[in-house]
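Starting off, we have a lone chain in the form predicted on its own, written out as structure tokens.
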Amino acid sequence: MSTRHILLGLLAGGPSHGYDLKRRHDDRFPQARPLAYGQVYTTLQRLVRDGLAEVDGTDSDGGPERTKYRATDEGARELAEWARQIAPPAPFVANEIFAKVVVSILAGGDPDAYLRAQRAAHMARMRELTAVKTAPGADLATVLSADYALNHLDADLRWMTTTAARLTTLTAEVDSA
């Protein structure tokens, strides 16, 4: 996910302080990793440097001085271009789970035990996400975000089942190479 473009998208709704952008990011993308304040302010500085955002004043509201930012016309154009671009499927899939299975075979470990433990971890996370999306009052963004993660975890589980069924063959191939 492009923090730069997400912040531009949040600024499209009007000028905002870094603190408010961080809070709105975390609210709009509830299953994403929360943004660190440092990441927000560093990204805002880069957006200003690149002419995609500008300072729209400061205020203190009785507290520390806070800088308000707004997207520039160039920022709005870049955001629109980014939003239109199709996200290409990854040309190479580097999968940590697969790497650990192969390394386990190479090191004389127990890849089947690893796959069982990983499956249990995935199932636990799927139960957590199901609880999140079915909680009373869950908003649609939370439900859709949880559904996205659940579908990816389900694909991992299907892959683990297929791989576990082929471990004998995979072990023979890895050992002979």
The other form holds:
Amino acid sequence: MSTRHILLGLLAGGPSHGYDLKRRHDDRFPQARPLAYGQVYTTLQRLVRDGLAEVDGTDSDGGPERTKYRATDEGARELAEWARQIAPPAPFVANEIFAKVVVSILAGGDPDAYLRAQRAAHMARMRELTAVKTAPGADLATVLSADYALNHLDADLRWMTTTAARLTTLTAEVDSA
Amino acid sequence: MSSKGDTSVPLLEGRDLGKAYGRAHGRTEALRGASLRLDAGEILAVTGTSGSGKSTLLHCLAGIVRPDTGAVSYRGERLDQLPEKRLSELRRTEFGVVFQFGQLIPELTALDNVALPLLLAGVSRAQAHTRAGEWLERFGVRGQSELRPGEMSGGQAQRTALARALVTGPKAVFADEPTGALDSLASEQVMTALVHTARESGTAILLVTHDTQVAAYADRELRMADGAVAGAEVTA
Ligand SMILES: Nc1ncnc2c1ncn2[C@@H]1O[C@H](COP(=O)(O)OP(=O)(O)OP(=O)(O)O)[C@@H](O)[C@H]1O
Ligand SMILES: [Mg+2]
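Next up, the form predicted in complex with the partner chain. The previous block was the form predicted on its own.
Below is the entire complex, every chain and molecule, led by the chain shown above.
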């Protein structure tokens, strides 16, 4: 995940200060991990250092002074370039659920019980997300992010279901390796 | 939500259900000791691998198939022991069913399909049509009222089937893969409409599906394996 490109994207809508960027990030990406203010601040400084953003004066609104930032032309080019690049389609399988199942087989644990419990947790989260998504008046950002999460949890679940069905074979393979 | 304790009388309960198909040789035990309870207004998803007995369980609970062993109780009354006449009356007045496809009558328009259960219940033609129209509206297919099932998209036909299942104000709706033939957006629209209207009218739903995104609309999920309900119930 590229915080600098996301901030550049938010700056494309016009100059903003750090607090405002954090708030808009958390609104736009409602199911994402909230940005830490410190992370916003450091990222902005790096964008300025690299010539992708610049200071656009300060803004006080009666409260403490806040530095406003805007994207430079180079920043806009960088953003367009990044948005065009395809993301590598899952080059490595680095998933905790997968790892736990394999390790559990290696260590003679009970992967079946683990999978059942994990399934219950996944389903509970999917129910929450479905409720969020179908609540009256849910905005587009919320619906899109809930959809994204639901589809990924669904993919995990399908993998877990297939794995549970394969477990006997899989156990035999790992044991003989 | 399943807010009632285990001591209350459930809306519907299946206990230790057994059902076998076929003769002595090629016998298939579709159900072997399946149990579940459905509370009033509850939405319960039943999932499980293909052939695990989900549809057979739904058919037994809906009074479409009689189990070989075990008991089905509807509000404390033994459904599996009711005479056929009383059973079909109960199915008509208290239950609604929706299957994956094929349950609409091809010769009738959407409006007539939805009005049919009301006409069978003795409601006047004019009133049946008014109410059928209102239900088509709730499922967003009023504009398709005059179309026959063959002229509708899968999603439109499915919403019409849901309107027909709910038009008599049933206490329980049995839905077997209601979104099985739909893409994910159409499936979302059908599920949202179904869950919304069920919650509004306090209708319980037994939802058989292999789609976890559809199961996530339910309050609770039960997994079936080998003709029985597997593992602990997982509550919302
Ligand atoms: N009418 C029937 N005659 C003979 N066998 C049947 C009949 N109905 C179901 N079975 C058998 O009973 C078992 C359970 O079938 P059922 O339709 O209940 O499974 P299911 O969980 O609904 O599967 P699916 O997800 O594929 O719809 C299967 O082995 C099936 O072949
Ligand atoms: Mg089935």
